[in-house]
Every structure is written in C-alpha cells, then in structure tokens.
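To begin, one chain is listed below as structure tokens, in the form predicted alone.
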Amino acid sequence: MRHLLEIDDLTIDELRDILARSAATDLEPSLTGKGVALVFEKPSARTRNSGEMAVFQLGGHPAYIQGAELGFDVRESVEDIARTLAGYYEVVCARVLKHSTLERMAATESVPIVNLLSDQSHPMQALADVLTMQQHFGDIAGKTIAYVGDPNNVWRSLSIAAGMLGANLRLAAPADHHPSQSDLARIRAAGGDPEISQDPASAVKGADAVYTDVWVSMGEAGDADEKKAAFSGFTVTAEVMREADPAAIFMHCLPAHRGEEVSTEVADGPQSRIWLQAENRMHTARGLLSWLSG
C-alpha cells in the first residue's frame, strides 16, 4: 500500500517516474470503471479542478466531497470514514486542516491516500513546480531556486522535491520566521541544503528560479497584521528579479495577492510561469494517479 503524504514518501526514482508520466500524453486509462474520492475540508480552485480532470483523463470517475459531508471526528471517526470510502474508491485524495488526519487515514491501510494539501505540506504543488522547472531548464540538478517569503507548507514540499532532484535552495525570510530545525533536517535528509538569509536581494542573486507564496495562508487570518508587518520588504518586485539570472523564471503557487508578496509587473510579466504551474497541477495529478493505479 503506497500513499503520498509528502514528497519524500517517494524514492528519487519514483519521483522521476511520476514526472515522466506527468509529461506523457499516451498514458493507459488505468482508472477505467473506478472512482477517486476528492475530499475537501478547505476550498480550492486549482486542486479540485485539476484533480477532477486528471481522474477523467485516466478513464475514472471523480467524486467531490465536502469535509462537512463526512464530519471528521464529529459524525464519525477519521478511521471509520477512511474505511468507508475505501469500499467505493480506488484512491482517496484529501485536502485537510490537520496533517494528522491524513496520517490516520493512511494508517487504516485501506486504499492509497493522497495529500491534496495539509497544514504541513503540499506535495501535489511541489510535483507541478518541479515539472514546470524541468520543462523550462531540462534537468534541474545544479539550478538555484530562491524562495522569498514565508517558509510554509508549499516551501517545505518544494524544498524536499527540488533537493531530491539536486537543485540548490535559498530562502529569504525574516529572522523570526525562519524554518524549524526539524524542517531543515528533513530537507537535508532528502538531499537539499537551504541557504537561509534575511535579504531577498542576496537570496535571489544569480538564481535560476524565484518563488514566492502568500504571506498569510488560509486559516491564519488572526495573524494577518503581524505577518504582513513582518514580511514588509519581502515583495518580489522587478527590482528584486533583476538580481536573478537574466533568464530566470518567476513562480507562485497561487492565488496571488498582487502588491503584497509579488508585484503585478512580475506576476504578469514575461518571466512568470504561474499559469504553466497551474496547468501542470492537472498533468502531475494524472501522473501520480497513473503511478498509484497502474
């Protein structure tokens, strides 16, 4: 029984296999006559739509289920819900509030569980990110990825995936928002070794890809004022992008708050690859489901 709760649940060869499947246009319809549950405790535009289309493209039936319909640990226990869904679906994919929910679902060993986003990680976004970079650069080994902003769940998964593929990692964030030692240990175990600073310009200097995400993630509304104040000065502007390699690309997982973590000029400029990233959410979901079901 294989699950994807975080990128390093995969070996490097398995990661490369999934990325190759994601780039393929002739995959076998491995989900014909089968269903895939798409469970959402948190709303999403890209994750829901990319997931539904990926299942459809593999011949399967996607079932969108709101978290309130299941009622994790309210109507039923997480474990009982996982076992129930396993009776109907080939794979259960879930976007959850707590990562522990996914761990409890996976512990039932009923069907493969896929993390569509949790408070700790976002492996599906990381797959789309590294595929986007591979499409632009080819092999990303030795390429430098500079992340400016909050080292959140997106950053953790991206750093693990890029480290597994041999990329160089940099992070610019305020001192009191640097990643934990446990996060850094996990990234290093996967092959990455992030350089951490408090200066966006130095982090971006000569970088091949510049990445950012919103400063205030979903569920952090109570911390919005503090985080916006802390990250003032960490906006990816055209001036910041000029510090990167002239051929550098800009990346963002979306949704973007133009004028906060990124300027409109950069988000919608010629170096931006944000819409290719968004499209690749579908391709990598298809590649992963093909690997799990094929």
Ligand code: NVA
The other form holds:
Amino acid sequence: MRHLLEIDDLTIDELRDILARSAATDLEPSLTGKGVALVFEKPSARTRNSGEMAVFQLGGHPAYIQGAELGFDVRESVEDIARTLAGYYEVVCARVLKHSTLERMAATESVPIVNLLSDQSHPMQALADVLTMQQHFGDIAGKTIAYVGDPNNVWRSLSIAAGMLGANLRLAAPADHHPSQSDLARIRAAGGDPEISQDPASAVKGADAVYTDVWVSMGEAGDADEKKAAFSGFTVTAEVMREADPAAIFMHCLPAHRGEEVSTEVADGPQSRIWLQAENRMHTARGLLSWLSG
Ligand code: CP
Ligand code: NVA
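Form predicted together with norvaline structure, per the form predicted alone context:
Below is the whole assembly, all chains and molecules, this chain first.
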C-alpha cells in the first residue's frame, strides 16, 4: 500500500510519472464508483476545492469532512478513524495539525493516506510548484530556485521535490530561523543541496524562480509577533526581484499576505505565476490520485 506523506515517499520515476499524469488530458476515470475522503483540521481554499474537482474529474465522489467532526483522539483514536474510513473510501487525504496523525493513519495500512498539509510538509503543493516550473522552463534540472522567508512545511516539500529533479536550491532566512540539520540531511538525501544565507538579495541573484510563503503559518498565531519581527527585511519586493534573472518567475503557494512576505507589486506583477500555481493544484491532485488508484 502506498502513501504520500512527503515527496521522498516517491522514487524519482514515480515523481516523474505523477507529473506526467498531471499534464495528461486522457487519464482513465480510475475512481468511477469510488470515494475519496478529504479531511481538514485546518482551513483551506485551494487544497479542498482542487481536491474535490480532481476526484470528480476521475469519476469519483469527494467527501469533505471536518476534522473536528471525526475528533482525532477525542471521539476515538486516530487509528480507529483510519480503519473506519478505509471501509468506505479508496484514498483518505487529510490536512492535520500534527504530522504524527498522518503517520499513525498510514501505519494502520488500511487505506492509502495522502498529506494535504501538516506542520512539517505540504507535498501536494510541491507537486503543483514543480509542474508550474516545468511548464515554464521545461526540465528544471540546473534551474535555480531562491526561497526567501520561513523554511516551513512548504519549503521542506519544495526543496525535496526540486532537489530530486536536480534544481539548485537557495534559502534566505534570519539566522535563528534556519533549517535544522535533520531537514538539511533529508533534502540532501533526496538530491538537493541548499545554499543558506541571511541575505535575500544574494540568494535571489541570477535565480530562475523566486518563492516565498507566509511568515506565520496556520497554528503559529502564538508566535506571530516574534516571527513578523524576525522576518522584517525578508519581503520579496520589486527591488529583490531585480536581482533575479530578468526572465525569473515569482511563486507563492498562497494565501499571500501582501506587504509582509511579498509586495503587492510583485504578487500581482508580470513575473508572478501564483494563479497558475493555484490552478495546477487541481491538475497535480488528479495526477497523484490517478497514480494511486490507477
Ligand atoms: N496553498 C494551499 O494549500 O492553500 P490552501 O491553504 O487554501 O489549501
Ligand atoms: N505555510 C503555510 C502554508 C499554507 C498553504 C501554512 O502552513 O499555513
């Protein structure tokens, strides 16, 4: 049984297969007569709606379920919820507060589990990010992706995916928000080798893609003041973008906080690919589900 908790659950060939399916227009309707559970312990615009449409496009029935209704470890154990949902659904996809919830569901080996975002990773976002870059550049091997901001769930999955595909990775973040050695070891094991600095301008110099995400992720409201202070000076502005290759694209998983991690001018400017990224969430969800169920 296969699960997708992080991109490195896939081999490089499997990652390429999923990306090819994501771009295909002639997929078999592999979910006809079947259901996919979409469980959310946190809010979502893109992941829920792209997921629902992807299941529909494969002929299946998407079931949106609020995490609070299931009550992980409150109403019953995570494991018992997974085993119960396995009786109805072909795949269980979940956005969770704690990554360990996904690991415990997967450990029951009752149904394929897909991570729709945890505190640690966001592999479904990384699939869409890579597809967006492939559509722009073709092969992303040798392309330089500069990430300016918080090395969070989105950064981890993006770094693993882009590293597997041979891209050069750079990160600019304040020193006390640099990634852990275990994060770096995992990215290196996948094939990436991030260059890490505290200087957005040098990280972005000559880059092909400039990426950022919110400074305060869902569930981090208690750290908001500290993080906003720490990351001030790490906004992707037009001045920062001018350091990149003139043909560089700007990327953001969204939701965006214009005026914090990115200026309005950049988010809504000609180099921005944020709406294509958002649309690609549906195409890559369909590609992933086709691979899992096909
Ligand atoms: N990028 C992303 O996952 O968006 P949502 O939180 O709206 O699903
Ligand atoms: N890092 C953000 C991503 C949202 C899609 C968060 O976890 O809130």
